[in-house]
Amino acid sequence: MSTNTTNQPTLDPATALDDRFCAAIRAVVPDLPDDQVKAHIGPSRQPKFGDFQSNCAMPIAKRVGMKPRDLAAKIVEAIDVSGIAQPLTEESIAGPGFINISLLPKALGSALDAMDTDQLGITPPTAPKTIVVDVCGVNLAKQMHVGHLRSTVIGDAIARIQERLGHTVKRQSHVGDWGLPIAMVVEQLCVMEDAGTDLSSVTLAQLNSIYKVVQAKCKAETKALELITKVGGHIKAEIELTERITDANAAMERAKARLVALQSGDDRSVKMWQMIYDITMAACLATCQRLHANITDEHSAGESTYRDELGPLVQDLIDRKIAIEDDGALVVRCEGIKEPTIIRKRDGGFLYATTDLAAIKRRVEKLGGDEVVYCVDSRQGLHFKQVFAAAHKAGYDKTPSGKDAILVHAMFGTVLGEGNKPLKSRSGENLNLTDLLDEAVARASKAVAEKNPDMPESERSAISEAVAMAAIKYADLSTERIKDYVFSFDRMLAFEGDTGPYMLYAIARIKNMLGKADEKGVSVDAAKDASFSLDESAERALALMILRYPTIMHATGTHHEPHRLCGYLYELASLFAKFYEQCPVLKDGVEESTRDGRLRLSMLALRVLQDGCDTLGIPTVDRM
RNA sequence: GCCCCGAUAGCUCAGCUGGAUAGAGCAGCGGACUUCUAAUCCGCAGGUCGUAGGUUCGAAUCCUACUCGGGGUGCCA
């Protein structure tokens, strides 16, 4: 695949190599057919190779027999390389056929100058897409707990990446708010009142304690009473099992009491929910603020939204012979999935399935979305499997072109603590993301005021707090999404190697160096027209890299995987830091000529360090 | 039982969709701050890429089987 498969003009030498060694091959090898006319260019893995390299000629001299170098001998003759790089000879076959190339210094000039401009290189599509990204999905009455983090943070970066790339992008977020289990707060929050507790100052953590106060009350323990049955002679604890499954029976058929109540409209059992949403997304929402999530109220798509159109949606799929009856159930049957995707329930209730399927309906239809993305935990797998199957079988993919919206699970792994086990509070329970988010804080304060005695206290923990957030969100972008992690502080926060810190580090000393070249007299402004110093291999390597944003961003966006930017980001900022001890900039003895050109270079690669933070969505700060 | 995912240095992770001698960061050892921020940089050491086959010029990467670990699997979400 020729790297640019996009129709926009890139920026990277590679792009032009590539058309380059593209003519040649068709030059050389003239039956070859189209879909085999690959150039394979990649940036060298080491400096001595050269800076790219074409590795085409060994698969294309098996399909036509010859071999390789020779092949590449060919390739080599035929090539026109002017102005991009140095001219190619049998010197620069090595190996069984690899084609090693050098970029003119100008050539590296000029790509960085054309790429010098607001977008960094990153031309907006020729055709926008709609894309619409499943984020955060939280539940009323219940606080955010560590699992909700990918959620939010990957979703978030998923999301925003996409609209760096030019893309219209809508965020839904869909909270758990209907149901069962949040009738059953909303009878507990009837009792408490008529009872005569102030209810007007609840807050989101007495609601989760009642929360789960009532799910255990609800929760019959029918095995242990057939266990205990059948082993006979426990009569006391018979008994004892007896009545505590009458009651949990009575609690049930209160809140499925309610749950007709509230779903028909009743006026106190709707203000009691009301309450419980507000409260929860009030709190919720603040933790993605603190988070630097783009989730906000707008987003907030909850299921109850859904609630009227289920049952015009089952009719649609009865009518239409997609769904069927089966053992008293309705299911949907789909090609290559074995289990049945179940959307009404004997007692004539709707599943999570049934919800997921309007979901997709008006994201697709409604909201335009050309694809739609679910940044959802891995468990999860079959149920989107089963979902998008039966979305397809039943059209509600289809966008208004006539064309099927691409739906993508883009899952990912279970945060891990201690023992490699999921990462839990020490009672046992999910660890509140509030508690988490404070602690990292508390952990970054104590090294930036080691660090920084003599920085006033406002600002110390505003970059505390800006840290903490960048770390913890780095841990968990950095790694490959679909695998579990294992979470540590002591890693994160020590500050040091790969870690958001390090990355604020860098934009923070580029940053420094900038406010140094002010106060030193010298221009800034008068070397951003300076010609790129690009003698020196660390100036060489930095610039190459910085010539790779483009790319590695549209990677990340088609993958959706958000650790391949901060892996280039990462990459960026070390050749950074090495540059920074190799070639001195403002110092005393550096050439007019170089000190601008440098200052040039560091102002690009601030930039491109700053738009992958941004659009990663880390926070970054000025000093540290 | 069936299905999905994972396994790379002591630890935590990359490896750009098949390329040259498998790379980082921690931890360990040794160096560099009167000089643009040492939250940095340089060097040393550390590997049977879970196992066994296969595909080919070439495999951590693709195929098959197995082992171990995690998850899912008809009326919760």
Contents of the next structure:
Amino acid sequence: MSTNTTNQPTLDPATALDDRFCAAIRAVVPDLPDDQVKAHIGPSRQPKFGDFQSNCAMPIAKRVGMKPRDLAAKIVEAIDVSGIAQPLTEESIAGPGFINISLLPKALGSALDAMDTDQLGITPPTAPKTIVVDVCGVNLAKQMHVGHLRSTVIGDAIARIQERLGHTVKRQSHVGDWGLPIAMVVEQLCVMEDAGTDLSSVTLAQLNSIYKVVQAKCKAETKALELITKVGGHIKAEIELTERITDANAAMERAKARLVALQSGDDRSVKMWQMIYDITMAACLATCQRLHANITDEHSAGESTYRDELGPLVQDLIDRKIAIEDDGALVVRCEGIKEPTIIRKRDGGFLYATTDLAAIKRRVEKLGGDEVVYCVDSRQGLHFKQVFAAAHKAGYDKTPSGKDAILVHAMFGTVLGEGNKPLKSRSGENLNLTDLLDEAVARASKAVAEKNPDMPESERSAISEAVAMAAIKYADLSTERIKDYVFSFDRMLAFEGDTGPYMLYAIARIKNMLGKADEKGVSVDAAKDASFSLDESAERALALMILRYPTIMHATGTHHEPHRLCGYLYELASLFAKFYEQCPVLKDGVEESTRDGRLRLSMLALRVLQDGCDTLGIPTVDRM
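Next block, the form predicted on its own, ref. the form predicted together with the RNA:
All you get below is the one chain by itself.
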């Protein structure tokens, strides 16, 4: 089956050949089911026999009871590759039935010419979509930890990719800024202020500590008391435990009263909440900026913004008999899902599912989302399956035009540490993200200093920051989204292999080459109009990889999988390295036309590498 499902004009010869081969297969074997019509086009294992080879005859021949070479001969006879490749003949068939394909040099050059534009072959869609991306999602009074890395980095990359493809993207950072835990912190700050504490210089680290303290302070150890009562214990321990439970219950009651005051708009409570919000979000957005993630305050959509929508939403579900009572709670039952979606607890309280339903409703109805993508870890898989099904049953996923919006859980795995366990700090707590980034910069600075001992400190500092962020982001994005990965500074900061620094080095190398061309008096601007040099196998391999860029970008966007683009960029950088070694550009003796053609090919490779990194949100540098 053809891989060109984007309705975009393709410059990738492999995609064009795929279409031609699939048409020939259907002509030769008309009864073959569509899901078995596959061209199996891939790079030739031996370039001397061609640029591509198709292995389609082997699997199909087995299904239709033919010899692979006989089927290959029929496909070769039926296929039309005019304008793309040299005519196929019996000579094109090798081995048990491989079909070798040699592209027309003129076709390859024309495809590169067509791609050498500002858009790099990626044309805007005729019917752009509005795509809402749920990204980042922090909690008030808590520092960002390593668990926020993936939701921020992957979410931002998915948003950027859709923007690059020409769609309208609306980011939404679902901030946990409402509810009892926040009221606990507000209450504690009020107590501290009453005791004379100056809160004007409170930091997020301090709020984070207060959060932990109040959580423990309001937790009644009732199970421990039940155990002592049941099995017996020291009377003094029982008295102390009873007193702690009494204090915890009292603290919880004060927190609940503070929540009521906050919900009622009490000036002092709201002012304290706003202070917590401002401190938390300032730190969060600074970290996002440092990670080159396009997430700003305008993208924040806290749970507090939904508080007036939850009651009417639940009543709507009741009125339409979509929600039913179950053991005092209110639930929505959906076909195919065993567990019901609870939208209101027995005590009348709302849950995450209630807010998420309101969020879907807003994102589809008010923001006009044709597609809503949630970048949340895989442990929330059941939750989103329930919420998506409930939203569909309620019609909250219906767009203003009457179509069902596409709801996607772009789930991701966990960042692991030693022993393949979730990455934690030495104390066993979630690792602070800022500390992680600082450590990466320190290590990058050391590596850059070793390679460039004479580099000025100011320049080294900027390069080290870029290298560190590129290393961390690329390591995360290049991993298949659904998989866990082991966090390793040594691996991700390596300047060789499939790493961020290697990508930056490839870009810096091309920029350095262009700088040397200027020094030698070679006009880079003149080379922009030169004919591409495509005689050597390394030139052709690089050119073919460049032409795959639009296809890869569309596939990355369709599947919301940034690792596809990362893998492509690594292959492109690797092929440029081979081209650089095997095809001299500025060396004395190289003919002017060849030199300029290779310069133009290098510049096109540079633009694709930079565009790919920019799309992923990976910073680049001019030199390493």
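Keep in mind that what you see is a predicted model, and the values were worked out from it rather than measured. Positions refer to the first chain, counted from 1.
Figure legend: rigid-body motion between the two forms; of the candidates Cys22, Pro105, Val486, Asp518, the hinge maps to Pro105.
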